[in-house]
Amino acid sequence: MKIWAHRGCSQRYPENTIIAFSKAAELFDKGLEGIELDVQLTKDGEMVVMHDERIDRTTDGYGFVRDYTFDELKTFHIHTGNTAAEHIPTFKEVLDLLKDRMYKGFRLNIELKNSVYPYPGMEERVHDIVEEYGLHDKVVYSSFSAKSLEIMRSIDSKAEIGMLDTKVSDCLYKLKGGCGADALHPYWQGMDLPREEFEGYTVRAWLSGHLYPEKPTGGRLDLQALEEKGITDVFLNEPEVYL
């Protein structure tokens, strides 16, 4: 079972930030696979890391990340406890602070948070910082929106490609309408298919559950029922402690 770090290590530290991602980025010493990551497009086209398209939850500002500037972004903060405050950071940003693993063997699990938005162009943008960094084999792109992972394919025809939905049966269903994905991204309890169905396939199953500020998860996942129905990766909130 890979494990990977959801939002960064997002139970204990703000999500998508570099303390989140910093602390992530430890753990691939002692085998975290990587870190997933959202990625969406600001008023003037800078890419940021952020999951929401509102930036209330998790900033002290209100409103869409796409009416603001990124100028405007910077001028709000995500409270980090005893640390100080911090701000949603660009995509670059964060390609600086994991590059140097990444080219050891760390990865990166891209979301594309353009299923409520489309973004337009957000595909090309998030593909030309990847080559400009030379990380293009060392992410996965996933997107809830099948048209966004069929223009990601026409753009690169070997860019690793997660088909992300709620159940393991509509990530099969999109994948083999066309966008041409690699891998299945269900919700960890949307196994709903024998796993003879989608033999073959690397299964990264995503997790719900509590955010920062830490609260008690209530046990451990057992990892071996998961691996059992056919899942071969898992995004979790608290990865240090399966590692």
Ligand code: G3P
The other form holds:
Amino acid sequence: MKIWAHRGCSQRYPENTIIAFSKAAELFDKGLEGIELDVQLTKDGEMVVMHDERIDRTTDGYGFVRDYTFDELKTFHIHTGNTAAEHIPTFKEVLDLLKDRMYKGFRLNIELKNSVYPYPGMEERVHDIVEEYGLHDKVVYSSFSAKSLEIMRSIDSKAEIGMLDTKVSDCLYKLKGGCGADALHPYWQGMDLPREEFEGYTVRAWLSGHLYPEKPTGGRLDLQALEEKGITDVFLNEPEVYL
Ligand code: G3P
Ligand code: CA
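Write the structure block of the form predicted in complex with this ligand for the protein whose form predicted alone appears above.
What follows is the whole complex; the chain from before opens it.
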């Protein structure tokens, strides 16, 4: 089972922040496969790393990412407990942090957060940045939007692409419908098909789970049981506990 850090080490540190990604990067030597993160575009076209379309939950600001320029957005704070407050990172800031490890094999799953608001041009923009850093063979692009993945596939015939949905049956349906994806990214409890039906596909399952600052439950997932369902990779908020 390959283990990824979901939004960085997002149980002990605030999701999608430089501290959460730094802590995850330190786990590369312990066998962490890579990091999953979410990208969106600001009003002035800056690619930022942020899960929600709104900034309310994770910052001291209010409103939509797409309604702010990056200069405006970076004035808002993400509270990080005992460490200094951070701002919403740009995608390039995160690549600057991770690139040396990525050249050595550490991977990045870039989820295009475009199923609520499509962010026209986002696929080309993220692809250009990844190319600029020479990291095309270290990334996996994913989205809940099949249309977006189709665009990504038309941009790059060799890119690794994962189809997100809740049920593995829906991921497979969309994949076979021609969105251009080559891997399935279902919710971990959405394994509603016998594994023979998706034999040969990489299946990267995601969890909702606890996020900083919630307290961990202390429960452990049975990774062996997930593997038996055909899951090959998991995105975990607390990967450090499993490595
Ligand atoms: O990419 C897997 C997973 O992160 C999808 O759900 O809501 O955590 O972005 P979400
Ligand atoms: Ca995500």
